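Shown here is one chain on its own, the form predicted alone, set out as structure tokens.
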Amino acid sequence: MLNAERKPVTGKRVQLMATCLCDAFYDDVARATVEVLEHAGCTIDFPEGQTCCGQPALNGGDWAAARKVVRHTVRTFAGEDPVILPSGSCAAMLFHGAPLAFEHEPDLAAVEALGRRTWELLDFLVNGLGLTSWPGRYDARIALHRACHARGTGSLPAALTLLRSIRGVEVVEFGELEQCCGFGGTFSVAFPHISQAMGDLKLEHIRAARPDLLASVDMSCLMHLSGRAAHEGQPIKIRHVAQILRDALASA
């Protein structure tokens, strides 16, 4: 499913989908997407059911699991409201990896539905609000992580868009821009040594550019990279966008 396909965002209700990844380790990425949002003046509503996209089923084959997941998320996000959430993998699995697993399957329209109001959170802000600019002050050469999964959509020109537009904020750029950075959901775990060899390269970009941090709209690029680094003994400064925007707020 195209973002020319996506139901046009008429208010500010919003249904937050929080994914597994901030449930399990990154919480303050949930957290800093509320403020975030809650700045923009929307209002949120958290389904207390919701649990998982469907993508590591899907990727891993078991399609059958991956739709009696998603079919549980078509449930649990009802209604026509806006459903955000702040990573660019998950929200591709909404509106293009959940419709590719119903092609032949009778509830097919309402997972595309679904789809057309998912929106990952730098796109909304962009491209759903309207936003241009954010306000306040964070000072760091921010290294920007191109996640594959946010290709082709408008999450990563609307990160871009907003970062620089932050006082204090200079997005550095690093070779091999468009280079996957090797997690791969369960390909990390069926392919570990290509994988692995292809986080240690995209590290080697990334600090060539010298950046005080590696930011992404992808918290399991930013896990994975991050794994790397400290594996090899050279950690590396991570935060989602949401964070960045969200501490720039405290000296707005």
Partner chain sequence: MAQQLIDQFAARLPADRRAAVYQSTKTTHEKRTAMLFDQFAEPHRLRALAGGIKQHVLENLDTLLPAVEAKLQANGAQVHWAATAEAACAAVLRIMQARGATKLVKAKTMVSEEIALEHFLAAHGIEALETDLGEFIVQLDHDRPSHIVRPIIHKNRREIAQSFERHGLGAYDDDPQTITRRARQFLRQKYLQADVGLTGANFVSVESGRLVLVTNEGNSRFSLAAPKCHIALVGIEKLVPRDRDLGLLLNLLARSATAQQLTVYTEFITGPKAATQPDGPEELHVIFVDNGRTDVLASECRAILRCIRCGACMNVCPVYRQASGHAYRSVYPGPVGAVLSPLLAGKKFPELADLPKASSLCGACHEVCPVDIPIPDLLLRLRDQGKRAGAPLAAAGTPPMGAWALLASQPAAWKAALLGGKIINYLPTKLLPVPPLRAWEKSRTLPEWRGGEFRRWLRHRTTP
Contents of the next structure:
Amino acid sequence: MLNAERKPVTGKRVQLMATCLCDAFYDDVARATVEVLEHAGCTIDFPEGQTCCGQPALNGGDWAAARKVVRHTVRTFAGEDPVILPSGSCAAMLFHGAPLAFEHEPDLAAVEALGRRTWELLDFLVNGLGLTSWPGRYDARIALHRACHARGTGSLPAALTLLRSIRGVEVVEFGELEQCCGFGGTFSVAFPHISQAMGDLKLEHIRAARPDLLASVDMSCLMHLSGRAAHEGQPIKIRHVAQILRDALASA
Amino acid sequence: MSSDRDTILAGVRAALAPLAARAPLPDWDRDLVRVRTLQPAADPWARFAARLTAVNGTPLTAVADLVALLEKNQWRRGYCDPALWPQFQGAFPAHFTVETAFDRTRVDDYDFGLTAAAGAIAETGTLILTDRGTSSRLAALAPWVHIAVLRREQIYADISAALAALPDDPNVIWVTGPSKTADVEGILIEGVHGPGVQVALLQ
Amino acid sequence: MAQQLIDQFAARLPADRRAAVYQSTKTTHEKRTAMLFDQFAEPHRLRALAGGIKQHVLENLDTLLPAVEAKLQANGAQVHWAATAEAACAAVLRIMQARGATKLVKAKTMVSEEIALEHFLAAHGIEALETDLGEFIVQLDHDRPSHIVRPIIHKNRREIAQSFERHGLGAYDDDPQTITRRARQFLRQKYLQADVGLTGANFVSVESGRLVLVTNEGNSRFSLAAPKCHIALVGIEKLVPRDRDLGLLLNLLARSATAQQLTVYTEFITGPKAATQPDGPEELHVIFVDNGRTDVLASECRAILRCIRCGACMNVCPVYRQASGHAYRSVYPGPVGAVLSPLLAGKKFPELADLPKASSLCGACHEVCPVDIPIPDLLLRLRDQGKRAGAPLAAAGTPPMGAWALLASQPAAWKAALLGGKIINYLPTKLLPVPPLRAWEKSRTLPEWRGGEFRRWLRHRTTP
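Let me have the form predicted together with its partner chain next, following on from the form predicted alone.
Full complex below, order starting with the chain above.
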């Protein structure tokens, strides 16, 4: 596991990091995250000073810039409570990428400490809080994209566990699950040809399974795939898993 | 050359000097690499034969079957290990030409080579040849058909068992089926440089 | 935004070539995965163990190298050391000249590609003929391998048949069976005429001094059956501690490389041929080659030296599948090459500093690596190195992050930007001074900007 060393969850107070994509584009995903966590009995603290996890700079190779943002995030999410993110990618930045960039920095310990209490939402619900099922009904054939940064973590199995427990949900299989959607942050603009080809292949596999919607634990993949699909005039419906859980509650 | 040796070893030492600790050598249980899909087989030959067949090799239990195979394909010129020839001679029809010395100037004159195996691996269908036990490296390689003669008690269960018993020999080769390639468009072709037909003959 | 070199290469790649690479890598990857997970209960644990064994080797090379040298010498091998590519080439030449040898057959060795041995020997009047079918075809065409296990993954049968015809290997016939038979006939004479068989080594056991060679075609075996001298070019990282560790590594290598349980020919060599054996080398020379490896060992990317050259990372890599191996402009392509090639380049690092950028960091390479190399982490380290070195090739296409980092560490400015960003809903992006947005919109639509909406909702809602 990428995030093997984790601080055990003892209480139900959590800090929410909305992530920059939800802050800028996908507000309903952040709302759904709040509602899902509250349904699970959590009390949510949203530090207003939060910005971004710093991943664009880390991946872009500018580690000095990345450290600047990570330091801000460490300060903003002070305390001992779990930090929950509706993104496997941003969570992995905090528990894996950031410590890598701080290996030779004096404040490595603080960065690692934040990493140990950082959770992707679904991973937290199932492996942190111990949920094994989710109430309600949601009638849809769902294609669950395997977001790359959920590799080597508990997020994907957790998402599947909860989705499959919802009445009416059918998770459909599609080809080449292990393949990336082609987003990769700045990769998508520095490698436009390859990125687009990767996205198109992914869309082809997904469409062949004829799902009602495409879901993920990461909005970045969904932004890329839906953006590509819309550009080609064949829009697809996307949902973060948190939105599905929240909507299922309406009929619980 | 010694200066290159010194340069390299000094470079290695300098590279490793800053490490606070060296990675320990992990121990591991060889059961971890036992193929779980294979059911335990009472007869090691049966397991071996099935696995050899799976890699397009040819397990045979009777000399008559070997001769029939060679005859059917008109593979009538061959080489036989001189130590094995006395026991096989009687089984080969008179119109076969079998030599007991391999002439490297005429490699294409041999349709088959018959040599002794030093062992086998059941789990993988592998034949084990050694320098001291196999009378000619070339005779076991250059002809289209290679026949390795094997005894039941020489069969190891799996790779780990065979590694634990690697013979004291300057050259040990494990042969798992016919020579093959998929270099051209991923299409499997057998008999690239070595045998196109690999036979294991149980003695 | 500037387009990275590898992306430009991919965009120019003929569609049929891309399709061939994609199909072939995908098939191998899928067979590999099915086989590993069907046959073993804990493939990921095996990968971690194998990685641990190789990491142990790397971190103990200071004692293991002299130990294996002593073992090899006791077994009757002659051991040579080559700090550089030039020294390695010179060592081969010296051994050949001492024997009056002029003809060499070569079984697939990546190190010989790395040190450009063929070119060097040709300049000294020595023919060095490739014997692996794919490498042979590459050599005929003065081409370069594009995959470390499948050198001609980029070629189709028609190109090969044309090449054979040009080189007098028979009239045009593109049947793969015919192609293979013709190479068989041609090459076996070459083996028999050769003075020296040159190989690499997949592993060298410190415990026994056994060199381990694996091939499917039998070309290394033929190179060690006909010629009277064997030279093995061995990277200093190729050691394994014990014979029994080969049980893990051989099982993983064959499955990872070609979805085979075991490679067809697995050869264990401790020295010159046995006295009773009529065929095979009377001399065994082992050349340990550094050529930049100690620098890699000294770097924080040393884990890349665990690599056992299976090619699984390139088979699964979406970038390799789209771009093909030649896009990487180096001997080692794909994810492993994107780490290893710039590192081995030494002072020429900036010339290959874009390679580590050629990844969406999806992690598929790490997930399949039989020695558990955290390739994405190493790519990240090299991106940092490229940035610090100010390498223009690495920078191409990456927006400057300094201003963004400033914004992202000042909450008030961040909130203002969230609100101000709404402008993209009203203005065409081509009017905005934000190159990444424009680049994005060339092939994708942007979602509606809803900056600040979540925070507003959170502030104004009635808390349950």
